[in-house]
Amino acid sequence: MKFIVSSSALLKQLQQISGVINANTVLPILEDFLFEIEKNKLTVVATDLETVMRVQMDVEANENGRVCIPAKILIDSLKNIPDQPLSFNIDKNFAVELTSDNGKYKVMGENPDNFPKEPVADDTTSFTIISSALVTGINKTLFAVSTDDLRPAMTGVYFELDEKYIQFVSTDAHRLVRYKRTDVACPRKDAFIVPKKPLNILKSALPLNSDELTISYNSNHLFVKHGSTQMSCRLIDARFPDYKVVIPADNPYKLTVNRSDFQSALRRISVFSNKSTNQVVLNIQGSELNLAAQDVDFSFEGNERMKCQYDGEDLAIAFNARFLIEMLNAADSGEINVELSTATKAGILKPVEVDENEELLMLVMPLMLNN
């Protein structure tokens, strides 16, 4: 089997899917790309048994065929070959010979019959969504996903579908993020949990534009199709916690601050906080917000004050500064509203300016105040 392909075009496609491949796998064949040639079309597949990603591109080929090629050496060599046509020659023992303008490179391929089979997309429900809506939904929720494998339901993003909207929800029991899009219509009310790894791969592979994607799902798998790129992954088989019960119905006190000023102040103050809790105390009085952190073990202390708008009784409440900084990153607004009630109840962060078809709610649990 022989085919000719542009070296830079191939590298670009392989880099898009190489994130699927794990460094230390149980099966050596999982360190390979599966190359399939059919009618001058090359399909490349990567898998880790849970997530499968495939890309397709045009090549010049004299016949159809399949081969598995080790991913790392192929990508490393393509990175150093300038843009030019590369010819691949594969013999019946799956030895691969690459020929460029000035060189010949040999690598031993493997039998494609040993490559794991992809999940079949049967009995699926489908809907379309614009690429930027999905990427934004992932970006705004992925950071709050739990890393605790003992709570598998929280280690992914919860997709909540409705005929009028789609919601992305994530929580790690200390904070919760809910991002809603009303410009997406799903076929029916439904819900599933998508693991973190495929979402990370998707957000870097998909463009932040208005391209239309097709999302299909069944009871076990999610399938995403964008042009010549396709991804499928196994869904998390667990029940997502009833997150609605933790969102306070009424937080009467409203604090409005400049987002970037608040975030910068938190970054400066958190340097002096206890490294295990990252605790920063917000002391709100009138139109002044005081931020304070200390690490008693090392006698570190930091205090800072900033202007704010506040409607409510004077309040001192403590939060994990790292959580607040990450949440402020997800809000693309100039100003942020923080809704509070008492020092022991969750605070709610909402951006002041949002697009008409989106809604973002972020909740963070307070820390015990050190008296």
Contents of the next structure:
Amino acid sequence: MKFIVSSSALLKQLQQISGVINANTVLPILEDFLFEIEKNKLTVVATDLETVMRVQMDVEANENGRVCIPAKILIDSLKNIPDQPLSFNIDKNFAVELTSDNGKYKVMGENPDNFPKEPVADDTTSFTIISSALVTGINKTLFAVSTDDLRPAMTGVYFELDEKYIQFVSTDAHRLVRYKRTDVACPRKDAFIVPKKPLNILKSALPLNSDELTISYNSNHLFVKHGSTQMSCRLIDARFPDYKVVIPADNPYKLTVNRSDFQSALRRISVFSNKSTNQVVLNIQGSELNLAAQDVDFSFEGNERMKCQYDGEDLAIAFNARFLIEMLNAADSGEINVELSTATKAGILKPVEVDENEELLMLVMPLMLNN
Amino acid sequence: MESNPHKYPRKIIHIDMDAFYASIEQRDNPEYRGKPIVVGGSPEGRGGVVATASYEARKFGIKSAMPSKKALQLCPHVLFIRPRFDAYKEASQKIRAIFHRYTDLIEPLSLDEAFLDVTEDKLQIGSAIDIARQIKQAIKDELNLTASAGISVNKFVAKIASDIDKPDGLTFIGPSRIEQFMQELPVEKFFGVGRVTADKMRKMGLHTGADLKKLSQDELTRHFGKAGRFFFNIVRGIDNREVQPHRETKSIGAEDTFAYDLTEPEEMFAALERIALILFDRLQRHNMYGRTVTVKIKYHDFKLRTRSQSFPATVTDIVMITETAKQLLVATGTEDKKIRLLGITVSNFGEVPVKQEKEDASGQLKLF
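Form predicted in complex with the partner chain structure, per the form predicted on its own context:
To see the whole picture, the full complex is given below, headed by that same chain.
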């Protein structure tokens, strides 16, 4: 088998899917890309058994065929080869020979029959979504996903589908983010949990534009299609916690602050906080917000004061500064509302300005104040 | 589970008492000896179940967890005996004391079953077979009860071995025999293979360990998810799970019998909420959280039903327990039902994530 392809175009495609491949895998073949040529179309597949991603591009080929090529060495070499047509020669024993203007390179491929089969997309339900909606949904929720393998349901983003909207929900038990899009219509009410890794790959592979994606799912797998690029992944087989019950219906006090000022203050203050808790105490009185952090062990202390709008009783409440900073990042709005009740109840963050077809709600549990 | 941290093969003994409750009753009550007896609920009205059947009763096909009524049908002259748990616990403690003469690495699975790691035994006997023999003898001499022992290099094989030659058996499956033994083992005997997985395997033409062994790890993972890797290892006789002491409690539950039969779903839900509160308090006191929530329902005619749901991770919040219990109850149908008793049990305990405890200590409050 022989084909000719542009080195930079191939590299671009391979980099989109190389994130799927784990560095230290049990099966050596999982360190390979599967190359498939059919009628001058090259399809490249990467898999870690949980996530499978395939890209397609045009090549010049004299015949159809398949081969597995070690991913790392191929990408490393493509990165260093100046843009040019590159010819691939594969012999019967799956030895791969690359020929460029600079020279010849050889690598041993593997029998493509040993490459894991992709999950079959049978019995699926499908809908379309614009790429930016999915990417934004991932960006706004992925950071709050739990890393605790003992609670697998929370190690992914919960997709909640409805005829009128789609919701992306994530939580690590201490905080929760829910992002809703009302410009997406799903075929029916349904829900599934998508693991972190494929979402990370999707968010970097998909464009932040209005390209149409097709999402299909069945009880075990999710399939996302963008043009000739396709990804499938195993869904997390677990029950997402009943998060709705933990969202306070009515937090009576409302704090409104400038988002970037608040975030900068938290960043400065948190340097002086205890590194294990990142505790920052918010002391709110009238229109003044005091931020305080300290680390008793090292005698560190930081205090700041900023203006705010506040409607409620005077309140001292402590949060993990990192949680707040990450949440403020996800809320791209000039001002942010923080709805509070008592020092031991969840606070709710909402951006003041949002697009009409979006809704963002973020929930964070406080740290106990010891006095 | 991936890598064996042990430099040399371990020596694991699984001790399983023979018809434990029934044997104790026969020991303490000479009139029961040689007779088919059932320890458990009485068949009259009260919807009792068989906890243990004596070997004489087993000949009639009576099994554990069978409704007592059915047991009576199978053997009309079977004797029903109310359980005396204090006596069983006492015996269990004495047996455990015997184990402790040989090793402190004891993982009790219940009152009548335990794993022992005797790789390094306290008396430096060296031979696991001799130790098992001595333990069995001590149990016979000191408690006048019999036990069956399985000996191998890991927990899985040891447990299966103890079941091979019951009662009063002693089976050793050494490293050289493990692979062949695993090949012949029917799939439903594999740890973690319940009815559903067994059905799935049978549909795929997988009936024994040998069939499973033909599949690559990659294929097993594709069909059975993460359990696939466990199966892949186990059919090759690889099971590096440690014997874990201090895991005595198997389940924690709470239940309530009502003064009048409940007929309205709202009343039932309210009752479940009350019971969940009591249960949750107990879970917290034990600091134990399980993956399986079981609902027990007794109807006005004393028919008993249980329904359970397992989660991949331990359930640590009361809302989840309550909601699961309600869903399980609804799944049994609540229409035209008169309910006399409701109970919730949590089992399948795992360790509470250490991380969570730390975070609690740091004062971070949790949503779930």
